[in-house]
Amino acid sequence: MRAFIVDDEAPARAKLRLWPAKQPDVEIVGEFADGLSAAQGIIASAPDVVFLDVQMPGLGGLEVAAQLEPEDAPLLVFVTAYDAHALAAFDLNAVDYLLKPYDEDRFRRALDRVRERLESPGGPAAAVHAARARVGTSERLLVPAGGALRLIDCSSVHMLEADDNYVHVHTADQRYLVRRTLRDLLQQLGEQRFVRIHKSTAVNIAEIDSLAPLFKGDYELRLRSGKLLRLSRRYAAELFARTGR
């Protein structure tokens, strides 16, 4: 199995490097000291399992899990020094958790669980969905930017446009292409912030400037940026209900 180590503490990473080396079926292919770099590595390299520290500055382990594409996510073993987080890891359907300080025997038992789960379908997706439920509506979104990942504020997103299994994320001056479905992205960002205006388009409610009727129940929708879009009659009632227009 190809494994990642993610922990902001160097001694913790050193421990996780040492014990897998004794296992003939485990290869450490990535090591990261922060959540942003880890998320980028996970998306780029698709490891089988990630030993993921829960408490890290910037982007914590639960936030990293919440940003992953459920169907492509690796198995997750959360590592934490806090009992409350360890219990939450079980709620997240993680493969296992390692409560610091743990010994080699406890690590081997976690690996055994990983081996078992690699043979059963659906585990990684369940962990990602549960992580999102625990984290709640994401205030930040990881987007690809020139071969790296950038963390942007969700409030800066003006609109989302579906393109097969991708979504174009529009801000005031940038457009990012994210490998996600529109439905999946709306669930993460919170449908209370965004509203669909078409089956393939959603807009930030705060960015809506005005509406003008067209014909057959459709409307012309103007964003505060000046961009004009069409509101389909199929989604008009929901928008009116959400905005009080």
Second form
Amino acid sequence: MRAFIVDDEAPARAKLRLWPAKQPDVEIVGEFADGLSAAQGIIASAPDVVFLDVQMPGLGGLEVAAQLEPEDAPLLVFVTAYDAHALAAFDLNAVDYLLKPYDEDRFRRALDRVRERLESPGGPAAAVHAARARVGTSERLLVPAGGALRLIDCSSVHMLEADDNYVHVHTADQRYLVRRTLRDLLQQLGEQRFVRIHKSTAVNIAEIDSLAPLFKGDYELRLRSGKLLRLSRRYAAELFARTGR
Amino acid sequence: MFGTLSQIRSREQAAQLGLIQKALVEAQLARLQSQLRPHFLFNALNTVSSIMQSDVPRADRLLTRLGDLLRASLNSTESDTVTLREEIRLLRLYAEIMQERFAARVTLSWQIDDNVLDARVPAMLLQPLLENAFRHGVEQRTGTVHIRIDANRDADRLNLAINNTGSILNSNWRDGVGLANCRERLRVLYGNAASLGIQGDGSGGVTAFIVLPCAPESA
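Here we have the form predicted alone; I need the corresponding form predicted together with the partner chain.
Following is the full complex, with the preceding chain placed first.
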């Protein structure tokens, strides 16, 4: 199995590195000291398993998990000094959780559980969904920008536009292409902030400026940026209910 | 089975003693928890368990520091005062342990005037302030954070300050458990004569400061 080690403290990484070296079927293919670069690494090289610290600067372990695409996500073993977080990780459908400090026996048991799970598919997706439920809706979204990934503030997103298996994420002055479905993205960002106005389009509720009726129950929706969009009849009732119109 | 009256009585007394001891331990643990968070202890232990794999003497040193710190923390009570010299020694123990964890992510400088070392301060008073500098500064940043500890006096006032370059003061921040505890202790020990404050330092960091009354310097 190809494994990642993610912890912001060097001694903690050294310890995670120690025992896999003795296992012929485990290869450490990446080591990261913060959540953002770990998320980039996971998306770029798709490891089988990630030993993921919960407390890190910037993106914590749970936030990293919440950003992953459910179907492609690696197996996750959370590593933490916190009891509360450890229990959360258990609910998270994580393969296992390691409480700091842990010994070699405990680490081997975690590896055994990873091996078992690698043979029975379907685990990681559940872990990502559970991480999202746990973290609540994400305040920040990981998007590709140039060759790297960037974290953008969800409140800066004006509109989401589905395009096959991709979604265009529009901010005031940028557009990012994310390989996710609109449904999955809306689940992550939370339905409080975004509302669908069309089968393939959702807008940030805070960015809606005005609505003008068109024919057959459709509306013309104007964003604060001036952009005009069509609100389809099918989604109008929900939008009115949500915005109290 | 039932025993004599005196046996029953001594059994009751033993049970009561047990309860009192339990309550005492719980009270001590509660205090320990407010001074040294479990998070700190578990991470420090994990660091020891990593370092001992490659450098036993260094791990041993670290464990000894941790022991010293725990002992001081368990032994001190709300009303205890110690010399600032001792308080700074404990702060350095804490800082050393944290430096093993964060290595190049933190640098510390100590600006402690000689003429304040014998002043008496409440035991483990500065500990939560230094802990905050790590928790809200160092632990939130991937780059290097500088922590500066100042202690000096002007006339009958003792000025203690801990600045870190890594944290940002939110406009809606509130005292955590550690700070609330400090405030309460200062109030009980000094009434209005002492103060504790947190402020942005104007260059992107945060300073926590405590001003205490102290006996004027003897000539």
